[in-house]
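First, one chain by itself in structure tokens, the form predicted alone.
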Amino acid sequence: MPTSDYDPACLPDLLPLYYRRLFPFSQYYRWLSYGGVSKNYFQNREFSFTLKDDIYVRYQSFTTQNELEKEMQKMVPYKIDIGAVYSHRPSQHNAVKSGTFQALEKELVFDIDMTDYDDVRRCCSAADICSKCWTLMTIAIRILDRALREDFGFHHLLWVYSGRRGVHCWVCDDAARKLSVAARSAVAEYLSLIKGGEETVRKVVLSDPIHPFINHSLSVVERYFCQYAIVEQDILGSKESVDKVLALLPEDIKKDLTVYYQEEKNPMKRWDRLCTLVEHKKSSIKKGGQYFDKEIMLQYCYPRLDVNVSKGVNHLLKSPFSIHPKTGRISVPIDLKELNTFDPFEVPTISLICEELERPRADEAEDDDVKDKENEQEAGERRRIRDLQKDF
């Protein structure tokens, strides 16, 4: 992944020039305080900072905005995470009577990360990305912004990249942050349709009906499909990425294509062959179900959700405006009428926001040259004066 010349080497360095001059402490503030709801909401909230060479700081806590400015510009933290509002201030946790410190509230968050497709893409593995398989993360957002908004009634979503392979997502609504661990658990469960880990062939089982809310979601898969999975991804190109595919539906229609392939090479025709076979025996068969060809398409591209993250109401989570030390790469928010133009790969680096902030605008070097030009004028008027004095 390019980083602009981004080293992290440099980042001692540009991180002190970032907390002084750039990150955006008034909002910061204004966002995590929700207009003084309660009296010690902003500073009974956990934050915990990575420092440099890993060392590990919890239960952070802040009374004013004018504190946290301070503290943040004097350790100058690697990594910001952001956890949960609780019953005492995190900073005292120890002189607190045990078992009376209790996380209260939190904004219902969702992670999504790269690597958990990686059974699923081909272009990139691991902590790589690229232009292909972004895709996946805004087929991710169109699903579950939906899904949190309609399904829901939640207003408030802040969608955040997280600076390297993945998304997040704060649902800041105020029932939102008072869902107790069995009520997040059960909407990351509604959520989460991939099922089974990597002994698990077949992820995706739908019933007859489909539930409406899978059906919406599909609606936005089938949207990006075709263009990404079989053109992009080409998992109808080599036969491993075949087998893979020929794995997840019954034996009559693996016989079939494994025949109809040998002789057709093209994907969109591989493609539009198992959506004949599938919908022909859905047709023939009376009992419900058969769905194959939808499973697949949600299998390969269906929002991947860390359900952990999600439903632990003490669970941090990265901060918006952290930096993130691999790539260099800002955590900022996605504007969702801009999704589909989103490029991670355009996404400031700490190194070339710094340089920008160090080079002067163009108005204004014209500003300095105009200056220039007078304190020279009314140098060489002042000179003249003197040498008119010494002459008289």
Second form
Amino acid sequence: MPTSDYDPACLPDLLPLYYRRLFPFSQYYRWLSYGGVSKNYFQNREFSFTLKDDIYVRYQSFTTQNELEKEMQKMVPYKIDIGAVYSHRPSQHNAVKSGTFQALEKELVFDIDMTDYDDVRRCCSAADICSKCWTLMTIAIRILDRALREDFGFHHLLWVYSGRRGVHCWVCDDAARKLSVAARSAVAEYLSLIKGGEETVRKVVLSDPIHPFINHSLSVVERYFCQYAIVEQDILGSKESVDKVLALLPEDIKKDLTVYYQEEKNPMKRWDRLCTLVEHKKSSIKKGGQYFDKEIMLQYCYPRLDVNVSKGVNHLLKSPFSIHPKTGRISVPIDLKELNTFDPFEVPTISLICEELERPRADEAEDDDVKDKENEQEAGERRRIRDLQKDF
Amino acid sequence: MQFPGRRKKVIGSSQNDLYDHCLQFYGQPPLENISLTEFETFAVERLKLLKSVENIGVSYVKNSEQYVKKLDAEFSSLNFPLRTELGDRRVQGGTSEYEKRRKDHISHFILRLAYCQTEDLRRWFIQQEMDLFRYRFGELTSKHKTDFLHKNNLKYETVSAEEKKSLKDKLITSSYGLSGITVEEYDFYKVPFQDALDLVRTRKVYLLAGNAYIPHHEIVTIVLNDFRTRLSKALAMTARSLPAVQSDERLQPLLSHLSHAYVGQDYSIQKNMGKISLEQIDALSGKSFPLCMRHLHKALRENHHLRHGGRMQYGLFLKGIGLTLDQALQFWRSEFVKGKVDADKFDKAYAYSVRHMFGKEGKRTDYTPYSCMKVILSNPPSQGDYHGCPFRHSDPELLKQKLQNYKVSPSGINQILELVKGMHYQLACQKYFELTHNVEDAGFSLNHPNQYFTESQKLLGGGLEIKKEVDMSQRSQENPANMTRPSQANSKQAHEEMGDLDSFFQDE
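Compare with the form predicted alone: the form predicted together with the partner chain:
Next comes the full complex, this chain leading.
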């Protein structure tokens, strides 16, 4: 499917059209109302908009779906963020006695950003992504989705493509929305295995006993590692990247491999040798486990989350279905059943769908046209939102 | 809350119901009437207990053998409940177990009133109560632990044997130190993960479907979490109803003093007056003064001046070590005159305040020298001030330099800085005492600058006057209730007075 070239300069023209004809207001409203079980849940929700010329406005709130539509069509936000459900209407927060206006609930959210992997991916860096490194997102989603469901017992997860270089997860269960700051940070830390920044070379350290969560995560990583890291990322190819891997190993193994690699150039064989040596070392040492090979796999593939995003009850996160101004892509929900075939480069841009909207179709009325557009883009994905709402 | 119902129950059934477990969550406040004496005594004793918990907790590894032994001793001496059964009549004379539990209950609630007012106070109180609770829970038998959980509606189900079997491998690998046998033998509790955050955060426990599978010996962490949350909420609520309590004139002075309380000798009565000569002060400042007073003395000597806060803190300390009014006047005048103040101005402005300190002006109350608590918590120094507690108020780098100048060893300095980092200022000063006097253990719990001086003199062989001090302090420990009430009344007035005096000299 050819993607129309997206030009940010067109946003002022495309956005009004998008908000008038394509943004799924009724599903959006139904999601955020959560079945109307709590009074004023939607009314007390904070939204923030980034308008043209980078004007940022917080504490937007709306009383009805209609008001939401009208305001968005009027203000034409370039970016939309969703915040917490507060004790009072955010738009009236100044009228409330100081100290009583508080964030009460919000979905538990996770933000996986590809830039956090820059030290371990060779194909791209910074804001760039490609099909090779996208596997990292696939791995992240599989690991986190399993853990959130099986370990924490959450059921209602919405995974969303951020529009440029990552994915977000919205955990919408009632229990999740009510979590305290401490609980959110505990969940995020439970899910974190990569510790250390620029200064740390060895970012994953495993010791006995290996927690079941780590074992589960390892089995996911192992499924993808050879194809992703050895073949595509070629981490045991060039001297530079080989050195990075060797830096994670103890001296004796490092020495052995340096010699071995002088002869053996095949990356898979190089990896096998590495694993064999680690196994060998493990069995010869009585105390404790040595898991250097597993640590390497995790360091190169395990999800890296920003704990600060997940911690705050009042943290604002990019809204599903908003547009990413730099890429024009729509933040679409990801259907986990089709995860293996999800391609971020096939995600529709606002230019594309607006163009498709305009394109005359001989025997269909405009209304059907609109519906078709909606369905084409978001059929599978909006099903996910309906699934969420079913239970609220 | 159906109070009438509860009351009936209490009156009808035996005493045993109300305090049938030696440990409690302090969920329900006491409903009876108590005398003011009991009110004060209970509060003061619990405060002593909590301070011991704090001190012992820094000196020994928490829950180690020595820690437990020391706390056990404190418990006995202060008459707080240990872990015996209610029916045990082994105690002959002395307080019954029931009475001890009653005291535990009531004293906790009184201290809530005193410690709910600021964030710092709340934090301190919660920390000590938690350590106290952890120690007491840890000492319970397994059966009593389970009893406690059930009585307090901690609906933590035990994991069935079949489930344990099916999850055996997972359970073994998720907690340190478990084997196949221990998993089979020991109880596991299924707890919603939100109640076990510390274990979840560090991945020390098995999680399934939102539940944490906690081995029996870890259950204390969970219980503590619960305890902290409850107490935190309760303190917030208490703070809201505080105005009503504070309007009761009988309680207000005691409560405001408990939170700044120094529960020991207050050095208001000097038995060693006149035993110090002015010439000795310079030497004494290096040998026997705590760091704060050494600092103030040095600043006075160098600048020939001290601002109001410094004059109060140092002046009262000097009174406490035995300077007479005449000596004090001579001391201050001689120093100030070397500076920018001529004798006339001194007599007009500063002499009044010195006499005031000795109770010879105004309401004629004898002021009490400041305790460490007071120095640390009130009136922080600003630019140009030299008062306060150097361990609390000095920048750590400057403190380090100063200690180096005073020839404290590098390792000693590190120990002190560690204590400062942990906000244990009095213990840091105690460590300074130990290092400068070359002793392993100071042998006392530092709470008052004058206590520092007395102990130092004792160590360095001060002679007759020291013995008198010891008698004095022993007597005061034995009758805490009698001792503290009059002095608290004094300090209360002194406190009010202080306000007037402060405003009088504010331009300084």
